[in-house]
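Just the one chain here, the form predicted alone, laid out as structure tokens.
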Amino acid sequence: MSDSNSDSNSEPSFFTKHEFAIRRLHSLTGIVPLGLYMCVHLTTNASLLGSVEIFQRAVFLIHSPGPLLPLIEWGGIFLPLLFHAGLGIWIAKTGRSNSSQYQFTSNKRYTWQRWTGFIALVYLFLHVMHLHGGIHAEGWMNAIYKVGFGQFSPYNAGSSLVDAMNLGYGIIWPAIYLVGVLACVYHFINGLWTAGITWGLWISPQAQARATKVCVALGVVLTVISLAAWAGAVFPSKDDVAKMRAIEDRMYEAGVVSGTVLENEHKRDLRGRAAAEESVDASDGEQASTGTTEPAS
């Protein structure tokens, strides 16, 4: 038999057969749980701009399950997240645009939503390391800790987020975290955009018309409330987080008191606060050592 009868009678892969599924698939994920998720994160991490009581409430609810929280965790952010991005990587690989040869607005957003697909997963990964570290093991956390990384400490919610971004003078995760959040909100956008195509909830140019619309408004709404988040854990300064700190401590030995919060010293800011202190204490040694004493008279 020859080489060409062999190539026709062999399997297709697995993807191939099951391309129609998969894609629908990959665009649900991206909607529910992924696109849902961010938008309660987003609107979560914004509450911190108005007062930090309201985002430290938000993060005690979050972490109220306990053991649990991890198994939910993956079950419904990450694990969907590591087969969105391994699905759209592959689809980015397989797909052609064709957006250098037609300037139409469709193909643009087909490179777009690439690139900024690409972008989201390099950030997500920055941001997960930068603030929680992946692996919630003491000695690894210990050890990333002093080169910035595993910074955010949920029972010192607001306070912990701020000195983790004020890291690399102030100015590096900011920018990173800018051009991150935006780039998600735009994949989200256009991805559920698209997702209606694939599922055939706007097909006709009527339709579409409107989808699109709908959808420019809810990007807008999501970049004010990216911006705000992003305000929020950037602008405050030195005396705003010692402030932040001590609210969220009486918050947390209330809580505890009271039964509504899980007692766990590893989720309070401990490493930062002591950083905090020495740097005050030494603040006033230098102080005093460049101090002058009035002669007596």
Ligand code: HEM
Contents of the next structure:
Amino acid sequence: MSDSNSDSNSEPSFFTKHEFAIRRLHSLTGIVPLGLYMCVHLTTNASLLGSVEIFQRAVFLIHSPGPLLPLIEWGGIFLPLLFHAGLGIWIAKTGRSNSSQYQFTSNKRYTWQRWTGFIALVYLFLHVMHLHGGIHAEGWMNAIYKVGFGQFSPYNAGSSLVDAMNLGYGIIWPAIYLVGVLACVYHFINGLWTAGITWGLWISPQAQARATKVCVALGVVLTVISLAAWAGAVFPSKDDVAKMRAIEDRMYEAGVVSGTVLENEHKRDLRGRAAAEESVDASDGEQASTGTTEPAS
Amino acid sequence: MIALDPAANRPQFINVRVKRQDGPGQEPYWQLFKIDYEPELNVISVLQRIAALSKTSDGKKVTPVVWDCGCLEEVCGACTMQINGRVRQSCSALVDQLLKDNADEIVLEPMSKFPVLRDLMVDRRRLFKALEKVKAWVPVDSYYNMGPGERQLRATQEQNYPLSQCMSCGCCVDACPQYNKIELERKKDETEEEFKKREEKAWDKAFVGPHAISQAMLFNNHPTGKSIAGERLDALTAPGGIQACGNAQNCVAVCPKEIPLTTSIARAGRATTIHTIKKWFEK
Ligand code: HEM
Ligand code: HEM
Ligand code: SF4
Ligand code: SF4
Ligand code: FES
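Structure of the form predicted in complex with the named molecule (previous: the form predicted alone):
Complete assembly follows, chain above in first position.
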């Protein structure tokens, strides 16, 4: 080995030289910020099952940094996600799964970690485009809104989310979300376990067995939360949407008056706003705000 | 054992399917052999019968199947191959046991991660080179009398003994999805020396493998061996180091010596992280 350093013709690349540190960063980003964000995010979304108000309050809170929000989103979520995903694909390509030859549980988990990472990539791209739109530029948002993307209006959080889920016969998006969210949960929980090996947190087989129990328990809890988030977005009917929108509009207006919500008409639902304007003219506000949907029988 | 086996249940013949290859880089092909059943055979004795026969099941005369072995008691690792799709030692693979799992045939293939020299014989030099990379030894140069060694705590001994049983067989790396086969061909204008160097460079960049990680932990936990602990951790964080492990844990599942490789990998994961952070602040 001592003579092999005489080779100077091909310097290893920056990536090769620092692969250890970069892979540690990959593992770290999987837990914070991404894993942590996912837990908070899913819990927030699950709160819609509680009530429209709780969810809307949470979204007002998330949106309270106002113009700083894109910075937080990009620095805290999108960039780490792009890094983790890009490197994740590369890592997945460095291995050759052999779980059909060696059918050990941990080997299947290894293979699934790669598959769920891949599913997460596709899902998160669709998901962010579907609701968030990626960048807040108005022209862009209006353009993608027409093709069914960028559907989420933070100041009409619950109603626009439910509406967005109903696009495409009300089955396509719920199906994508169900697969996507479960894949993400598996990927995070299994990743948490393997990260314990990566960082040497659980060393002895006994400690590893305990870690398995903790991770399974966490996984069960997170699965329930994620299904609640899914149900909260999928189950409400069209009638419910109208009622939700009325509540959200009331909260927005009161929030602006009291100064707890930053005034921003762009963050309201276009349809909701149209309905709200109508309701000013019409004598029966209740009737007008349900104008876009079938009146309740 | 024989008494327990009802004679009627014993097969007359044993079918053995062997993946053969005439030389490095050549196309592998399959041959089926049929030998008379005898009780208490192991795969080595099956291969001896096949060599004596040198005839396939349909009577074609063929060259004897080539394989390697040494100790015949599962301590040298030379006889490692894939038996019914699972990598293991052929000397300790008992035929009666194999037939219980699959009565139709026994399938023998060379290890999948090393270049085949011929038939079931492979070139495992990369495995040993990895041990050199992580300096899997106790550094004593015998210039000075270093006096009696430090006493080892019983707990340390108990931790180290299982790791010291590694026989460098390569089962762990053969089953590892992150350990990929490297097979280079000597170029026309290349000397033997140059080729060897190119080979070693390729090995050096690729994953060292769980056995080497475990041995590094063994010697880092040794009273004298730990004097170069930092160098071993440097090797484990260099290209091809521990970061290439993807936590599939096949290594620990197939190791014939039941070495707690995942424990070694986790321990190395902790040690390399701390080592790297320390080094970064000391720069
Ligand atoms: C978007 C696409 C994604 C891809 C392609 C991807 C891919 C991967 C791959 C291949 C690994 C295995 C790394 C290794 O064995 O060293 C991994 C690990 C991990 N991922 Fe992801 N991932 C993605 C998204 C996510 C998300 C959204 C989260 C968090 C919720 C996450 C959390 C983790 C964690 C915690 C690990 C474990 C790291 C370790 O074992 O040290 N990943 N990812
Ligand atoms: C049923 C499950 C889910 C629902 C109902 C849901 C809902 C939402 C909503 C309403 C938004 C828009 C936020 C905004 O534009 O301000 C959003 C954005 C986002 N979601 Fe989800 N989500 C779900 C699952 C997930 C999962 C599993 C992940 C994985 C980590 C994820 C990652 C993201 C990201 C990265 C964004 C954009 C970032 C941001 O808004 O700052 N979501 N989601
Ligand atoms: S760790 Fe086990 S499988 Fe790997 S070389 Fe050593 S004895 Fe063989
Ligand atoms: S745990 Fe690491 S070294 Fe062991 S088989 Fe899996 S990837 Fe290979
Ligand atoms: S011949 Fe030595 S291990 Fe089988």
